[in-house]
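Take a look at this single chain in structure tokens; it is the form predicted alone.
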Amino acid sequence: MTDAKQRVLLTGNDAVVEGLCCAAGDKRRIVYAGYPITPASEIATRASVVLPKRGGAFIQMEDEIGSIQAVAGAGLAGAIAVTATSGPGFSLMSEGLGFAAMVESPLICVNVQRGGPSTGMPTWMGQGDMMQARWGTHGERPVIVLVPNSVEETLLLSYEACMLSQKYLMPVVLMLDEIIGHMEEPITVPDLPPIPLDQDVEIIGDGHRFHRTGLTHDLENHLPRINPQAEEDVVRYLLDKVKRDAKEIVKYETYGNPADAEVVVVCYGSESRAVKAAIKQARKKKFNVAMLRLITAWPFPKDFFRKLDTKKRVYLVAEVNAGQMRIEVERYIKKGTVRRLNLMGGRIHTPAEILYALKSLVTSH
């Protein structure tokens, strides 16, 4: 791990390993297994050099199924355990992400998004992945997602994908995109203290009669129970594991006072800094506008949404894909109207495009 006193010059890619080490400290052991995909490639690749000097595990798997279940299995043997990938891989880890939230394996899956659908545009960047993240896999499970919009703040989210991960015993997911993944900041490595083993859970290999199945089953002994109760109780459990601490889990940014503005642009992820470039631009002259920029996709801060539909006004929700959370923030405005400005891929909008939208809703609002 780099000297956490030092300013260097990272990647957000490289970011996720040190946000990693500094989750781990001296005494945790990291396991990284994954298979190499553009733009995701470079975790794996500072992973394999960093993690075997800390005592860690890099482990390069035969395809992207079983990396999700190599590390859910580390998951549940005490490791801080991670993968990454891109949208093809994505969709091939979703079965073993609900595996792992159902055995309640806490790990870390990097989601660094690009232009698709199939194997579309594995160089540049895309935000397609959003609503995948939340309802990918089959049936019903507890969600967290993190979005993060710079490479210290990749550092600062992969670093709290490890404490939600063990706290809630859940696969917790990261999604960046090419221009995050790849784009350089100096930053200086932060302090933070290491995330310890939680000594009351259960570690598989550490004792007798550790049972885990992906199977329906009882709460106590994990047992098999294939009935109507037995699939009730274990799923609203699992759910209500997230359910019960949203508000805290949740983060957002907002850049002016929402409350008060006519335009209120949603965004989150690489798309928000030309926002906030726009934002800017447009209250210089004497727009009432406001950003809200999503940190935790989901939990969605829904409260905050209703607190803000008091009154008449525009939501436009910027984002690189046709309106996928376009259609999340419509479930809670009912007074406002939501708008949407949308690229299928490749690249954000400019700041100046932005502003020109906004300045047709000022006027027209």
Given for the second form:
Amino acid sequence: MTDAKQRVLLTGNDAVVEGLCCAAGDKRRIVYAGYPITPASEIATRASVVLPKRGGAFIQMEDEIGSIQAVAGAGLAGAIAVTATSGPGFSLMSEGLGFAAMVESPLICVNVQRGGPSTGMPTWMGQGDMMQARWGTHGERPVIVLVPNSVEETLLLSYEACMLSQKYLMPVVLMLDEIIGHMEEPITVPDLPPIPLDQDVEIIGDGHRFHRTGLTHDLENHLPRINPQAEEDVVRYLLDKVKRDAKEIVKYETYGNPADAEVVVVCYGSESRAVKAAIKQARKKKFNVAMLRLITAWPFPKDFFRKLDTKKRVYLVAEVNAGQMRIEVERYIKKGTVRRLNLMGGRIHTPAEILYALKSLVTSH
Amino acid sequence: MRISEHPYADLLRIEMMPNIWCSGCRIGRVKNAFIEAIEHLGHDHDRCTVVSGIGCSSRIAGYLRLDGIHATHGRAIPTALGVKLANPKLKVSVMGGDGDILGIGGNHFLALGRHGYDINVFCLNNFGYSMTGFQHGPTTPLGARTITTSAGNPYVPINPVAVAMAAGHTFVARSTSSHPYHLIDCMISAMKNAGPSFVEVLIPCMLFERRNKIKSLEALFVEKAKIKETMSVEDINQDDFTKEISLGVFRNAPKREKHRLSLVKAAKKGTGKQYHVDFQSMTSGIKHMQIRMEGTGGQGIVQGGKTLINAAMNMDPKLNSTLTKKYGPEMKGGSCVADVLLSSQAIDYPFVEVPDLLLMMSDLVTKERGGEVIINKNGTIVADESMVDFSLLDNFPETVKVFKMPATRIARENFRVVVANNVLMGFVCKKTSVIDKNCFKAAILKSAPPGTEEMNLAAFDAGYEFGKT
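Target state, the form predicted together with its partner chain; input state, the form predicted alone:
Complete assembly follows, chain above in first position.
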């Protein structure tokens, strides 16, 4: 809370656009191409008003496949390219995300999650797309997924998504959920430095006359080269971009001391707000518990989990799906116990429900 | 002559040669015609971009030493559109086959005509999917044999030119690879046109010929084609290329002419009266307050929540607050809840657990919950007289204040029923005195649609006056 006078009320969806505007500054062009879908439509609404005024472009496409391809094209031509959607649209964008990764187009894809599968619950939250965001493309590609839990963090992560996509030349997915997208909170729009276009990166129209193909290609000139060695080179190169820098990219928040706690509640997105409230109450009751909130769901903070892994500790993974990130936690927790607390969607747990689950896990009180 | 001495060596990716096309294929001629057209127009090569999808003809992008994207199947047009939006100065062309542009990418092709961006679409029509061994496609003639219609194609083909005309492309032409000079002319005109251009280029495919025992499609094109200066409806509607093929320009309009619907009124500019409410910010003394507004979709519940949170922010900008909403997919009729939390501390859980102030515009939400009304023991309930069943509000301890007031009736009788939420706000403001009156009014002004400011403020005042009684 720096200057109380500058605080403005924004929804998470509004904050996405504000974050991008911070990233663009006065010089960069933002291209938004999207298709209306609840609960992400407000991002398009704000983009359609804000972007043309700043010299950017807004277009409502004919479908989500067109949207993701348009932003992939815009990314290759040097714009800050962004699209926003929800579950059904995100499924349609799967191929396009793989294409963008293959041709190394920097783009930002916002997924405001809702209840699924299929049409599900358009106006109610869900967290069921976490594994889809990781694996939802054929073949293998590098993945960065950011999960904010407040309006302010949505703005910061939308800026961060832009920075990461430009740095690693790949699509970055910003995973909101309906609660964060529609929630209004007062925030102070921070003074963030604009992200310049990297002069070493070739873009369309700058005279390099490059070729980008979704086919397996030569890494030098990007022309098609189809053989096992080329595939080995390309896929390893793409995956290594994130693998190499995973330690720098990974972000998480802790509350309490997970290295000392008896129970660590693992959570992300809007669910983490209920968890934090519950942990505060539990610690007042002298429960030795802590929270670990994923800010980057992918890459997953596996080193932190490995370090945290001791015999007696219990990890409670609280999420609004049937246990998607629990699978990942179990991969790195070999000595401790992993438990889960799930809801299928529509709402997050109440602090009371989480407290109730903690009571049965904590032995020291 | 060495290949590097080719007159167009600057525009060809020599390292990609030889190309993958079958001997006898004429896609190469279309590629050459495209180069000729660019050279004729004198376009800066660095400013020309070719985007293609997947298929035989989509490989053209790879052989041209221009900026190029070889996108996914059917998605050349939206990818090209993204490039154009990012840098409108570029000359963007799309190369694709009939399957790519009219089949899997058909939706994008239609939308491009409507969007009207300056993108040139060159559709190389070879009557099927050749790259995968010749399956039937959107333009495969009725009865033609392909590897997925071995007994003859049972589907009526589409007419690319007619579709392009209907979709609104501002330049529509047809040519063949067997008429190279005509093709170059068509391409030049297409690139000169400032809107979406579409050129259908008929090309012979060996696989089609072989499977249907046609001696030479090229000879057929040369024999049956007629280059025409003006086109009639019959030329557009041609459905049998074995009888006649009309080549030429079907439409070359500078831009798409379409009348605005007269029922859409232009927005009024600056005629509205400017409203302003002065308010003073102060320290509110609120430690933690949970406000819930509930009712039926269409009653302005979410709007009411917005008014509350904005009013609170007006009064005490340092206050932390959240507004969350729960509602169904329908605009009207479903249950609707808006939760406002105000706190001097950081707010974690953003929903109301036990409301300190409960505003019931209708009892739908309570009834869906089974009739139970949850309220803090020192809380306040304000219920709309005509919309809430009072038997729900009987059993509270005396410390709970329950107010019943006719917000909907006052709104209906004096204004319009849509401002009932603001009548309620006025009443709440007077009875609870948590948030200052002017802070409320400024919040209402902020979200009232232009032209309704006065009514909304009057509704608030009416509720406020009612609260005095």
